[in-house]
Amino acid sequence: MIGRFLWVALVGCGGAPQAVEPGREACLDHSPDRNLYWGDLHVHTSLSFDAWIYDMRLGPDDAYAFAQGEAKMLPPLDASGSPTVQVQLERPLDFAAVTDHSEYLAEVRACTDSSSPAYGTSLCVDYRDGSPASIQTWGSAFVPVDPQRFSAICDLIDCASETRDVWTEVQDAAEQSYDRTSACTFTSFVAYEWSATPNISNLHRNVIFRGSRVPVQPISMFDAPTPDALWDALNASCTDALNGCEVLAIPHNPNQSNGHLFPAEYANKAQAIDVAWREPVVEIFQHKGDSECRTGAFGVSDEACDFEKLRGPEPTEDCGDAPGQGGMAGLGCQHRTDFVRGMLLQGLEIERELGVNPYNKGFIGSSDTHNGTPGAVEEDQFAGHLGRVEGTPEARLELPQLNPGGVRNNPGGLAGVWAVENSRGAIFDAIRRKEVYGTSGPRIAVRMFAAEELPDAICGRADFVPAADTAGVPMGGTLQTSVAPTFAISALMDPGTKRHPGRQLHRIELVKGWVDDSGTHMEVVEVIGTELGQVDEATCEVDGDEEAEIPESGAAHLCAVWTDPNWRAGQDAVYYARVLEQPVCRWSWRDCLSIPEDLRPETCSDPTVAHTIQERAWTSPIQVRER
C-alpha cells in the first residue's frame, strides 16, 4: 500500500518527467501542460464469442489499423461470404485498446477452427448457424453465480491452453500497432474484459495493462466470478508475480447493474482505498446508454439527463436501498448508483464513515463497437456495432429484442485524455490521475481547475494552464480549501472536417454534489451558455449551414470563471463540468431519412425516440475537502 500513495506524490503532476519505456524513443510531441489524445478504450473484434456469432470476421490486428484510419469491411456478408459495407474513420485514434471478452476465447477458436476436435459439436454447429437459440445458450452461461464452462467443449480440447494461444495473437497484434518511434503517432494497450453478469446485473470491467510485462492468460468470470476474487487474480498473476506488470480496470454500464457495480458498505478503509486505486475511472457513456443521470434524481429536474437511455422514458422501478437483478437485459429495478452522480454522492457517504473514498472516480467515454472498429462514433456516419444485427438502416432502427442491436443504442462516446505525451505510460499515468473526460463522440476540447483563487482573466490568458496548474487542481484532482473554491472551465468546439464540420457549443454547466449533515445533495449550474441553435428535420440542416440559411447560434469557444455561492465549511462536495453541443440530428433519424417514407419501421415514427440530441462532454470530477 505504501508504494500506491509514494506512486501518487511521484506522478500526482501531470508534467512530471516520464521515463522513456524500454525498446522506444522519446515522444517528439512531449508538454508538460499536458497534449489532448482522443481514443477507444472498449472495442470487440472477431474473437469476442457475442461479434463473431453476428457474422463480425475482422480481429485485432484490423480493429488498431481502422484505428488508425485504414478502411475495413463490415457485414452483412454477400452470397460468396463477403463483408458489403466499407467504414473509415476521417480522423483516426490516437490510442486503442481491443477488449474482447476472456470468457470463451478457447470456444470461439475451437467452433471457428475446422481442424478443432470440437468443431462437429452440436454447440459448435449451432453457434455457428447463429441462431437465437444459439445466442441464449451462450449468453446464458453467464447468468449463474458460480458460471461454468461448456464441458461439451473443454473436455474435447484444453480450454486453458487454447485460451494462452489467443492470448499471445492479442499481445502480438497491440505489439506491433503501438508506434515506438519519436512521431508517437498511435499507442495500443493489452487489454480484455471481464465479463461477469450474476443474475443478469452488469459486473464488467475493461483491464487495461500499462506495458507489454502481462499475466500468462486473461482472466475469465470461469477463473474468477467476482470483482473482489478478480483482482485476488490480477495481483496473483500480474502486480506480485512480474516486474513491471500494472494494471487497472475500467467499470462499464453502471445503467445496467441494477445496484451491483458500486456497492455501498466496504469491510474496511483499506478495502475501500483498494477500489478507488484499482478501478479509477467508469465509463459515463457507450452505445449501450447514458449512465450520468435521471432526471428527478436527487430532487434535481435536470432535462438534459433525458439523454440517450437505454430503456427509454417508461417509468422504471426505483430499487431503493436494496439492488435488484435482470438489468443487462432491461429488467429489473434501478437502483440510484446505475447513473455516476448516486455513485458519487454514495461515494461521500462511505468517506464520512471510513475515511476514504472509493468512488472517487474519474469519466470516460467508450464506442463498446463489437464490429472491430474503434472510435467509430459520429453520429451522420454511424454504420452500426454489432455485424448483421445492426448492418443496414432497417435493422439498426428495430427496437431490441434478443438480438442486444437496435433503435435505442447509439454510436457511442470517446475518451478524451489529457497527457504528456502518447504513450503507453503516459496515457495510463492520466487514467490513474483521472485528468481524463468522456464524451457522445465529438471532439470538444475540454480543460477545468479548481483553486482557492485564480489569477485574474484567466480566460483570456496565453497562460491558461501554467497559471490554473499553480494555482491549484486540474480535473479529476482533490482541492483542499479553507475558502469557497473557484473554478475555471474552457471549451473549444469540436472543428470536425471538411465533410463533416463541428458544432457550435451551446452551454457550460457545472453539476455539484455534496453530503452534510441533513444527508445528500445535488445541483447543477449553468455558468455560461448561448441562445439554443435549429435542426431542419426534413433535411437534418442545422444553423450555420449555407443552405439552410439561419444564422448561426453558439460559439467556438466558451470559457468561465464561478465561484461556488453555496460552499460552506464541513462540506464535502464534488465537482464536474457537462458542455452540450448545439443539437444535431439524431443517427436513427438520419436512417428513416434515408428510407422512403412509405417503408419506414414503426419506431421512425414513435414519438419516444428522439429526431434530435445535444452531443456533449462530461469532465471527470474534481472533490473538494475543508483544509
The other form holds:
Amino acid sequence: MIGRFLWVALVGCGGAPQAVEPGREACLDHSPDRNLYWGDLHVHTSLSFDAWIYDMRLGPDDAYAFAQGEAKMLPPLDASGSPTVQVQLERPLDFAAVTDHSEYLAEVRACTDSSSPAYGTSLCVDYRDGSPASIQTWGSAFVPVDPQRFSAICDLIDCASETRDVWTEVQDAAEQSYDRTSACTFTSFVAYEWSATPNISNLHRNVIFRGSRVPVQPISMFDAPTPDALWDALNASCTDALNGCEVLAIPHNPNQSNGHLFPAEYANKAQAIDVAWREPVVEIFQHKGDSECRTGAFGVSDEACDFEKLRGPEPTEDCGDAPGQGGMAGLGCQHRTDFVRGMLLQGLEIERELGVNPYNKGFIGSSDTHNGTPGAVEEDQFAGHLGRVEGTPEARLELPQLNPGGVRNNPGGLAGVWAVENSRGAIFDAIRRKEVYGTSGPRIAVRMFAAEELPDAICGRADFVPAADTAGVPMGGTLQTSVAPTFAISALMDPGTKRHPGRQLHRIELVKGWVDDSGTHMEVVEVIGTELGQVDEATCEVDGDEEAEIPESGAAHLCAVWTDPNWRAGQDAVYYARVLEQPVCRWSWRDCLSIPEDLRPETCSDPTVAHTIQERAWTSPIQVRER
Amino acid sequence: MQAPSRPWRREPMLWCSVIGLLFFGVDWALSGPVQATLSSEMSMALDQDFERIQGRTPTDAERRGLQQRWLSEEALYREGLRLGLDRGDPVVRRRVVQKMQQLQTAQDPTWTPDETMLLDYLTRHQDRYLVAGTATFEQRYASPDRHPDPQAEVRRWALLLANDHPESPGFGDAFALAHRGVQSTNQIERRYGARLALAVSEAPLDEWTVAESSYGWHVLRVTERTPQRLPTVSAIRDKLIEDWRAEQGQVAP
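Please supply the coordinates for the form predicted in complex with its partner chain, as a counterpart to the form predicted alone shown previously.
Every chain and every other molecule in the complex is listed next, the one we just looked at coming first.
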C-alpha cells in the first residue's frame, strides 16, 4: 500500500522510472524527451459474442495485422459467405490491445466449432442465426447483479477449460505481433474487457497487462460481478501471486454508466489510493460517443460539448445524487460523473474529505471497434465497427435501436502516448504516469506542461520540451506551487496522408475545474485561436483543399502560454487542454451524400444529426495544489 | 547371570508388528479400488506447473498438498477409465483429437525447420523482415504562426547556425515532436512526412540543411546514420517458424 502511494506521489511529481523490460532488444528509436506513439486500446474481434454474431470473422491475429497496415475484409457477406468490404489503414498504428469480452469466450467457441458438444443446442443454433432475439438473450445474461453462465452450454463442455484455451490464443496473437527486435515497430498488449453491466449500466473496464506474464485465465463478470471483486481477483491471480505480473484497468467511456462508474463515497483513504493506482486513465472518447461534458446539463454552458452525444440532443433526466440504470440501452438518468468533467470535480471533493483523489485520472481515446480493426477511426473512411449491422451506408444511418450501432455512433478515437520508446514497458509506464491523451480520431500532436514559472517566450524555443521538463510537469502530473500556475501548450495538426490530408487546427482551450468552500466550479478559457474554417456541405470540400475555392484558415501549429489569473492560494484545481480542429463533414453526412437524394434515409434530414463536426484532442489533466 | 526380562512395551517384535500394521493400514486407507503412484517426473511436473502459475516454487506443505490432490484425482481417473466412462464422451473425444493434431504437427519433421532452413527462409524473404535504419539528428522548426515567411526564416537560420552565430542556439519554435535524438527512418517518415524523411536520408552529415515537413519548414543537422539491416534468426525465431510453416502449408500437396 505504501509502495503504491509512493508510486502515485512520484508519478504525480513528473518523475518516471525508466522502463526496463527483459526479454527484448533495446529500441533504436528512443528519446528521453518522449516520442509520440499512436494506438487503440479497445478492440473486439470475432472472439467477442457481440462481434461474431454480426458476421465478423477476424481474430486477434488479424486485428494486430490490420493495426500494422495489412488489408482485411469485412461484412456484409456475399452469397458464398465471403466478406465483401476491404479495409486498410493508410497509416499503421504503433500499438494496440485486443480487448475481447472475457465473458462468453468459451460459449462463442462452443457455438461456432462444429465439433463442440454444445454446437447443436438451440442456444447455439439461434446464436449462429444471428437474430436480434439471440443477441438479446446473450446480452440479458449481463443484467442481473448476480450473473450466471448459460448452463445449456457449460453443462456440456468444460467452460473454464475452454476459456483458458481461447485465452492462450489471445496471448499467442499478442506475442506473435509484438516486435521484440530493436526496430520496435509495433507493440501489442495481452488484454481483455471485463464487462459487468448490472441493471444495464456500463461498468466495463479494459484490463491491460504490462508483459506476457499473465494469469491462466481472464476474470469475467461471471467470476467477479463488481469492480472490487474484479480487483480482488486480479490481485489474487496476478499482482500478489505471479512474479512479474503487472496490470491496470481503463474504465470504459462513462457516458452509459448512470453514475455507477465513479462513486462519490469511499470507506477510507486506502480504498481511494487503490482506485487511483489501479485505474490511472479513463476512456474519454470512443465509438459510443464523447464523455467529456454535455452542453445544457450539470451546469455546463460550453457549446463545444455539443459533440458526438450518443443519446442525441434531447435533455435527459439528471440523476442528482442517486445513480440510475439502463444506460447501455440508452435509458435512465445521466449523472454528472457520466462525463469526465464531473468525475474530475468529484475527485477534488473526495480529496478535500479524505486527502486522496481517486479520480486523478488521465484521458485516452480508443475505438471499441467490433470489427477487429484497431485504428479505423478516420471520419472520411468509416466502414462501420459492428459487422453487417454497420456494413453499408444505409445500415449505418439507421436510428439507434436497443441494439448498438446506428447514426449516433462514430468511428471512435485514438490514444496518443508520450513514451521514451515503443515497447510494452515504456507504453505501459506512460499510461501509468498519465502522459497520454485522447483524440476523436485525428493524430493531433499536443504537449502540455505546467510550472510555477516557465522560461521567457517558450513557444519560440526549439528546446521547448526539455526546458518545460526542467521547469515543471507534463500532462498527467501534479504541480505543487506557491504562485499562480503557468501552462504551455504546443499542438501540431494531423498532417494526414497525400490521399486524405489532415485538417488544420482551429483553437486551443484550457478547461479548469476547482473546488472551494462554495462548491465546485468549471471554466473554459480560449488560450489561442484562429478564424473558424468552412466546409462546403454539398461536396465536403474544405478551405485549403486544392479544388475548393474557399480561403484557407486555421493553423498547422499553435502554441500558447497562459497563467491563471484567478488561482488563489489554497485552491485545489485541475486543468486540461482541448485542441479543436477546423470543421469537416461528419461520417454520416458523407454516407448520406453517397446515396441518391431520393433514396436517403430519414436521418439524413434529421436536424439533430450534425453534418459537420470539429474533431479534437483532450490532454490528460494536470492537478495543481498549493505547495 | 540371567539377563533381566524386558518390559513388554520394549519388545522389538511387538513394535515391528505395530509399524507393519500401521503401514498396511495407511496404504489400505490411501488406495482405492485402483492404486495410483507418483513418479519423480510427475512430481517435478507438478512443481513446474505451480511455479508457472504462482511465479515461485511451492513450499513443502504446498508440495504435499499438490501431490495428495494429484494422487486422489489420478486414482479416480484410473477407476473411471476402468469403468469405461471415457467412452462415448464427446468432450474427451474432442480433446484427444486436438492433442493428436498437435502431436502430428510437432512430430512431423517437415514442420520443424532447422537453423539452416530458417536462415534460408529469412534470406529469401528479407524485404519482409528488414529492420529500418536510423538517423541521429536535431531540427529547428519555424512556425507559420510566428513567422510571415518560415522558409526564408529557416534559410537565414541555416546560414547563422553554420557560422555558430551567437543567437543561433535560440533559433526554432516549440515543436511538440522530438527536436533531437535517434529515430528510425520509418518513424521519421511517419512523424514528419516523406519530404523531411528524404532530406534526413540524403543530407550531408554535420551540415545544416533546410527541409519541409508535413508541418512546415525546418532546418536540420544529421550527425549519424545507420543502414537498414536483417535481424538475426534468434531475434525473430518464433515469427520465422510461424511464417515458414505458413509457406509450407501453402506449397504442401
